[in-house]
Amino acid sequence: MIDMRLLRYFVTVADEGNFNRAAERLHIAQPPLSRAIQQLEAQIGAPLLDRSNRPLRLTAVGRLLHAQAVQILARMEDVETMVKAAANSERRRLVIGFVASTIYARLPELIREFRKTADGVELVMVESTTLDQIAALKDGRIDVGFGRIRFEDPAVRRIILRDEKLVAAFSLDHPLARGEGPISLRDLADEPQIIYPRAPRPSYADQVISLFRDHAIEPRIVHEARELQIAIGLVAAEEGMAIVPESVRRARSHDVAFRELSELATSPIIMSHRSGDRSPELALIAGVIARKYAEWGYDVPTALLEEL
């Protein structure tokens, strides 16, 4: 199997396009570097660099390996910091990252329950975007994340807890606020709409936009708010309507009206943690969620039970 060292050397040479500078960056002399690359080429069975003319160019095989090597190295760094962080924490603490909108859902109840169940464990809550959560999980800043974006990262395990219905939010005296029963996306096509958050992509905003596009409707977006609270504020200020998770309804009903959608529109609530993490704290929170979900009549995801 190819050594990490050789990969690191090769990537550095490829990035610098120059053995001398690469050797300097690697804190070794140039000749050993030359030999290392030759060694790697021997292992692969083909030249990785075209040395016939300077500046050095990667061969086709070289480009292929480079693209892969960069990813492997990044992965290895991730794992290393992750594991080291895990090692340096006595771990009677659970740090939870969450996106703002989960606060309107059932998260607070789950947290209360967890504090009751596991009173020996210090609990820390950190607000952060789903994407940040991935990085934070990797380097140990958080242990569990609650988000709404479907992402893929082999180092992180993702459990879809449930799909939350979406509803439309209007200002109180908006014409559409008066109607009874569900409203169709089609009726919202020409309504000025407020989406959030703008960044980072991909975001909940993209989910909403593609929801409309899936029904062949091009939404008329007039505002991109930085976060849910601001979006709701703009709705109340009669700037337009917004599509929000159902749970927001309970949190803010005095100056905003809500109507269900006739189309099936949902946003997932996703729990994530480091794959392979089997700390008792993690099992504990999984247990709390499973118990509470059963109590509330939600389906308990089988993936969640595997964590116990």
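Could you give the coordinates for the form predicted alone, as opposed to the form predicted together with the DNA above?
Shown below: the chain alone.
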């Protein structure tokens, strides 16, 4: 691995075109600077400077390394700035990743309650797929994730908060929109289906496809939308129908009709966090969810209470 100090020395020499001026700028003597550049060239395995020219010129390898070294050093400065800012900040921070459909599933109400409860905690919201959340949790880019896809990873703990009922969504003028009572999946076998998201997979789209196939029905998919809002917009535009979480009906009842399904069909709302995380911010969000769920009449998962 190349020493950052050597990269910094090399960039300075390249910028100055002269060892003496570079040494003055770095506040070191010229001989150790020359030895440092020779050490870097030995590590690279090729000359970086054409010493026969005045001012010094970069070789082809030197030009390549210089372009990369400038970017690396700039990124290191950014990291140092961010780390210092975080170290000097007295505010605690919680970064939450969420899939779009959880916005309908009362996530905004939970976030408002958290802001009221967690005085002094900076809250950051990041929209991301469930699979992206797993990587982000392991990398430390988010602290909590709300998604819908079941997965297994020893580094991440998942808690199923509740299973949300699925419903069929139709355009207002669709013949099936005017029926009474629940509708069977078999009645939807020939209907053009709009699924989402298109990528990445596996996703909620695969949950819907599996729902049909579990009942020996091959869905007739006509659109794979990028996300929920586009799918619902296509339904309203009479491009097809969609199977969506029940909470969506609260937001789009003005231009889309919904009917319950005869078959038991649900999609989980899953809260995920790093295994072993015992931070006070995690306990706070768990406490808010437990309190609000009890208020709304939902069952409070035992696993959630273990986080308090």
